[in-house]
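So this first bit is one chain, no partners, the form predicted alone, shown in structure tokens.
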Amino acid sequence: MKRRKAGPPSASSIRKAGDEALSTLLAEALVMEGSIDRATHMFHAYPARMHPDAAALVIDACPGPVHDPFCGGGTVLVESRLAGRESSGTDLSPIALLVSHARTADKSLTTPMRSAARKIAAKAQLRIDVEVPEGLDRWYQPHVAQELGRIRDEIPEYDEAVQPLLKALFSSIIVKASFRKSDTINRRETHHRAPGTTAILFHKKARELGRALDAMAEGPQPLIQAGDARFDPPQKDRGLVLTSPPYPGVYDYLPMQQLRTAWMSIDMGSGLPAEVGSRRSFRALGRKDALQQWRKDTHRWIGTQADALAPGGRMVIVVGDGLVGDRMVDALSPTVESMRAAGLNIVARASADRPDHARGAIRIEHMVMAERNGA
């Protein structure tokens, strides 16, 4: 099993403030890096995820049910389950929800998933012409697109309980089999993939996910739902809200899933306007108005999520400064101000300088912990 490097570039320096023990813990979490091969973390690429070891450290230090309002690929949910903790997560992206569900699936589904994937892979290697979504021909060799189409068409033939896992397996190979440079780089780089290998890759991913799910510790199944963090709170009395919201002006998380949404006929339309801090908003609105909107959204989502914290509960946010053009976007101050406005006390924080080699700049990433009053 190939290991995937996790985490951002190594920090060149780090600063701490607040409670000594807690700020030291945040600093340790913030500089976590390297490959992680435990549980299901290696299944399915997902951009800008929190490092699993960072999530594990914070979860261990903060008791009670855990919630991640920007759950993405489910890192916090996997680590909560491994720790035996009740957890929940929301996200606007149907792809994020698909991946999070797969990474935390019940292991009773692994045998039927592997059986179905084996049969689907065999069927996908047959010479049966299928329809390919319009506009995708430039991203794939013709035989690769046909294999993907056969996989897609076979999934509905299997039990509804296992279909979400099969769809997640399908999603995991869509970019890998394409000419796209990576999940975060929408640049076309042609290469050759031999006939049959796309179907084989699908079956291989099923075996890998099955082994990972079988090896996971038994823990409470997380509650994963579609939701807008600005308006949709979790259940009350959360002990910890742990999340990494989109960094301002860095990514367009929903549009970057264009190949997957095309193959799976997913409409991202309703979620696009609600995406917080998107890069396209800075292009469309201009720096001043986009920053104002991002601050307003930050204030709103933090207030909504803070309301669900139990007395003494903690909110921990990982956020990085944005870089729009050649100018930095301060993410720390609006985040801290919004936490205070929500009635939380800032107890610790840590900040790390990270090199942005592509732009020849330093970008700063922060981890802030706040606590709700009460015993």
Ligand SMILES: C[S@@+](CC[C@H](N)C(=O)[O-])C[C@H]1O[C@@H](n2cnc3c(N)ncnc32)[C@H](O)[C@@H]1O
The other form holds:
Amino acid sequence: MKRRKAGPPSASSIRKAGDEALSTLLAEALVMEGSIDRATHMFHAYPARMHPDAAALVIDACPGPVHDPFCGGGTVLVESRLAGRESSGTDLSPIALLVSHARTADKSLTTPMRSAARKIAAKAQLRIDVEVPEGLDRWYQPHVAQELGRIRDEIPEYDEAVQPLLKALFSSIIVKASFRKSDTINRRETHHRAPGTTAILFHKKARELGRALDAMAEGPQPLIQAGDARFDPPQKDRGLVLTSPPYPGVYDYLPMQQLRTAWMSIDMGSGLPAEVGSRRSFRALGRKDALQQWRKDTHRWIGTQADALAPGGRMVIVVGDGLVGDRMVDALSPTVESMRAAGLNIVARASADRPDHARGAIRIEHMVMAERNGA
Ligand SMILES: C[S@@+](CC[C@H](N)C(=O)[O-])C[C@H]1O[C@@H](n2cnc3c(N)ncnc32)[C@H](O)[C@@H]1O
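Go ahead and give the structure of the form predicted together with this ligand, now that the form predicted alone is out.
Once more the chain from above appears, this time first in line as the rest of the complex follows.
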């Protein structure tokens, strides 16, 4: 496999096709890099998130209500709200929904959230023994697990409207306080956290989220719901479906949240078989059958979401070639074929070589824009 040093793609490695202005816009969006400290984007880690500036560019170029059927941590929803646009999102993962909701929450909740978080953090420092879910002790120093347990146990004491925000704050510190290397790397790396600092971190996250939400321009509240992108369409007449679906065979989005689901007693059970393109499906079924399944799922979700587009509405998909073992999987052709089969016209495309930092390799990422007839 071709290898090169990590870094942004060079201009020569970007390929464009279709409408000149739109493919230039997609190319610009595709090469966006770096973290963006705007609105609530820094609040909670989420794997493989879309770049906020990429989302903003596309939203600006495509009018009408926006939908993201694989909304993940809610980047598209935050940017839609900042742009003053009506939006909606679905995801299979309860953690994705929790994060998306918190990142776009109503400002009226920030004061009660901060006040509850301050009280919870104070109580979490008291020496009251709490139960830690089985299997979690190897991921935390005992006093850290105790502080987390006390935070979790206090959340139900507060107003129901504030509880989802408190849970999102809790969720945002679960991996950081653990020995897990990161959200996407399930390696154990021990470190020391001083007693009391986990509770302080919880309170700090509340102030951070509160500040970010307070500073966000008033905008329409996104509609965020649990859903399977293959079968659950948004409301009709969307102007833009903008999304980044799972790349084939790269991540296990649902099991990846195991620390959070264990702490919050969330059962991912029925969602697991519905996850599109999971890495485990490639291991269980083998490359050929898993790819066939991914293509079938791609066909289904694109068909379902295309039906909800208004005449002249656009679908923009960010998809990267998958990686199974050491071999690339072409994600572009099945995506384009499914868009055509759903009755959409491909209007522009851009592709770029992107470094895969985890594997020290290059993968190709694509942004494809298609349009429904009849503007
Ligand atoms: C690449 S991530 C989306 C990241 C998102 N664009 C962001 O900026 O945070 C893909 C998402 O697809 C979700 N997913 C996988 N299969 C799904 C399905 N059948 N229906 C809905 N969501 C699904 C995963 O839970 C994950 O959150």
